[in-house]
Every structure is written in C-alpha cells, then in structure tokens.
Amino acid sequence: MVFDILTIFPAMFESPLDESILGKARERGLIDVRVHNIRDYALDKHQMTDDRPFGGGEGMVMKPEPIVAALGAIKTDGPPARTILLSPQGRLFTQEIARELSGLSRIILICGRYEGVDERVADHFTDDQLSIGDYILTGGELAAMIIVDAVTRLIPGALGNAGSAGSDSFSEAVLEFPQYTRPQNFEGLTVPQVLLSGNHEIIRRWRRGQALLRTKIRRPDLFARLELSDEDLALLEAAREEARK
C-alpha cells in the first residue's frame, strides 16, 4: 500500500515512519510512505506557500497552487489514489474509516497548516476530508501519522499477531476489556483470580462483562450504539455485581 503525504514540514515524519510497526510494514514492502515537501512545488523564488485570505481576517492560508502542482506531479507515478485532506471540517476518522481506508492500493494526504487551505483546493481536488477529533493542531501532520498508523496496522502480516487488529478497541463499539500481565502482586494490588483460572470461557465471559461495564461509563455515546444480546445483558450485570463489592 503506497501513502503520499504532501506537507511543508517533511523533516516531521523521519523518526515516527522509521520506528515500530510502520518501521517493520515498510521493511517488509507491505507500505511504501512518500513525504513530498510542498515547498519544492511553490512558484516564486521564495517557495512561499500561504498568503493572507481574502476578506480580511487572522493568519495566512495555504496556497492552491504549490498543492495542486504537487498532486499533479505525484499522481502520475503509481496507481490511482484517494486523496484527503486533514482538516477539522472533515469527517471524524474512526476504526471503521481506518478498515475503509486499508482496502486501498493508494492514499494522498494532504497536511493543512495555519488557518487552513485554500477552498478551492478542497472542493475540485481533493476526494475527502477527514479529522482525527474535535480540537485544533498546529497541522495536519500528526494527524497523517495517526491515519498511517491506524490503516497499516489493518493490513495483513503488518502486526505479529494476525488477530490483534481484530480484538482491538472499536474493532466493534466496545473498549477494550482491562489486562493484566506479571507480577501477580503489585504492591499489594493482585490480578482477578478469574485471570488465574485457566478456564478459557470463564475468561472469555468476564472479558466481555468487563468491556461492556467500561464502554458504559466511559463512552455511553459508544455503548448507545450496540444491540446486546441476552448473553450480554447478564454479563453486563455480573460485572455491576463485582463492581460493587
């Protein structure tokens, strides 16, 4: 899978691309992520990319021109591409966006900086918009770190364990059920017993209560969204019960 991410800030991206699972995934050829400097696409000997907007107002806005030659010259060097903005006005990015996202052979990011991009940009050249929450960064490169991430660990032989992406939090609209690892005594803090057991469905049943009790307090806006089964609704209460002891 090849990204192209078009920003003025290239440097960013070096040590975040070279470390982890993205390190390995382009190790391995299973990504290919291309970091084009807008800069090199700028008109005028100062490799100005923004100006002041139109109308009046604070900051500057990023320049139609060095981004659309920019799209131009990289969308003739490999296969067709879906190219995004990031930008606060799109679309929330979610793990079902990210799912989306992993079944494409190419993706084109486009990093926002200041008070934004230039309209025109966004209306006749680009496909998507999409925004990793509701606050303001600096810039749409974290973002674009964020969306590389969450799609290559979506793409197979990318993760060690070819069902960690499947069990993850928001795999369904469900948190992650808590874990523990060793020691079993912490300063006097101690793993659940039904972690000691052994037995697998015993687990499996307190895993699932636990998740659906912490979806329920932490994100209701989450947990409004499932269709509990029976099952589910007794496993909801048993975790209620313990949480009360």
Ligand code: 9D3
Second form
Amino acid sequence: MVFDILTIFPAMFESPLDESILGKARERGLIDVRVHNIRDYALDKHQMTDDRPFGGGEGMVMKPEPIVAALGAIKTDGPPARTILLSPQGRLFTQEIARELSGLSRIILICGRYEGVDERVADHFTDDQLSIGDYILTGGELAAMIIVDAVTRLIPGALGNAGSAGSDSFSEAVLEFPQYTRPQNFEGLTVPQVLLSGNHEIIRRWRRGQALLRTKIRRPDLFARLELSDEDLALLEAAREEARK
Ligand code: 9D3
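What's the form predicted together with the ligand like, now that we've got the form predicted on its own?
What follows is the entire complex, opening with the chain shown before.
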C-alpha cells in the first residue's frame, strides 16, 4: 500500500514512520510512505505556498497551485489513488474508515497549515476530507500520521506476532479489560487475585465484567449501543459490586 503525503513540513514525518510497527511494515514492503514537499511545486521565485484570504480576515490560506501541481506530478506513476484532505471540516475518522482505507492500494494525504486550504482544492481535487477529532491542531501532519498508523496495522502481516487487529476494542465497541504484569506486588499495589487463580473461565468472566463496567463509566456513548446478554448484565453487576467494596 502506498501513502503519498503532501506537506510543507516533510521533516515532521521522519522518525515516527521509522519506528516500531510502521518501520517494520516499511522494511517488509507492506507499505511505502512517500513524503512530498509542497514547496517544491511552488513555481514563483519565493516559493510561496500561502497567501492572504480573499474577503479579508486573519491569517493565511494555502494556495491551490502548488498542491495541485504536486498532485499532478505524483499521480503520473503508480496505482490510482484516493485523495484525502486532512481538515477540521472533514468527516470524523473512525475505525470503520480505517478498515475501508486499508483495502485501497494507494492514498494521497494532503496536510493543510495556517487557516486552511483554498476551498477549490477540496471541491475539485480530493475525494474525501477527514478530521481526527474535535480539537484544534496546528496542521494536518499529525492527523495524517494517525491515519497512516491506524490503516497500516490493519494490513495483513503488519502486526506480525504483536497481535491480531480484529479482536481489538472498537471492533465490538467495548473498552478493553485492565491488564497487569509482574511484579505481583508493586510498592504495595497488588494484582487482582482472580488473575492469579489459573481458572480461565473465572478470569474470562471477571475481564468481561471489568470491560463492561469501564465502558459504562468512561464511554456511555459506546455503552448505549451495546446489546447485552443476561450473562453480561450479571457480570456487569458483579463488577459494580466489587468496585463498591
Ligand atoms: C486558528 C484557526 N482555526 C480557527 C479556530 C481554524 C483552524 C484551521 C486549521 C483550526 C485548525 C487548523 C489545522 N488543523 C488541521 O489541519 C486538521 C485537524 C484539526 O485541527 N483537528 C482534527 N483533525 C484535523 S485534520 C486536519
């Protein structure tokens, strides 16, 4: 899978994509991330990528010509692409969208800066606009990295032995149960006894109750959409009871 990233800050992408799972996925040839500097496609002598907004107002707007020239240059070779603008006005990026994107052979991610990108880029040169959430970033670069990360781990072979993408939180829309490792006693803080019991059925039930309880408390939006079995309701009640102690 090919990711083409258009940005005026290509150096931001240097180390995050070289580490851990993303680095391994690149080494294995599962993904190819190509970072392109929009400034290289600015043809005026000052290599301007932004200008003042028509109609007045604060700040600067990214000019269309360098972005469209970059799109034209990179599209001449390689597989056909989905072109996505990262924007606070985009639709919300979710696990479902990550899954959809993981089935494509190529994605072009355009990162905006300043007050945004000239609307004609969104209207005529992109297929989609995505936001990663309701908070304000300084630009689209970190959002693009998040999309590369979430999509790459869904590509078969990307996770290696590190786990399976399918059984994660958000595929069932329940938060994960709490995890513990050694030592059993860390500065007087002990691991729940049930996990040391070796009884896998009791552990399964405890974990399910914990997962349901934290989903109810922390993510009432997800909890409201669950269809709970009678067993789930009993395990949730047991977890609430235990928490009250
Ligand atoms: C200071 C300018 N803002 C007025 C409140 C508008 C604004 C313009 C550009 C706010 C943020 C940005 C830069 N953000 C992105 O390019 C961006 C983003 C985000 O800010 N939040 C969540 N997802 C995304 S995707 C791209």
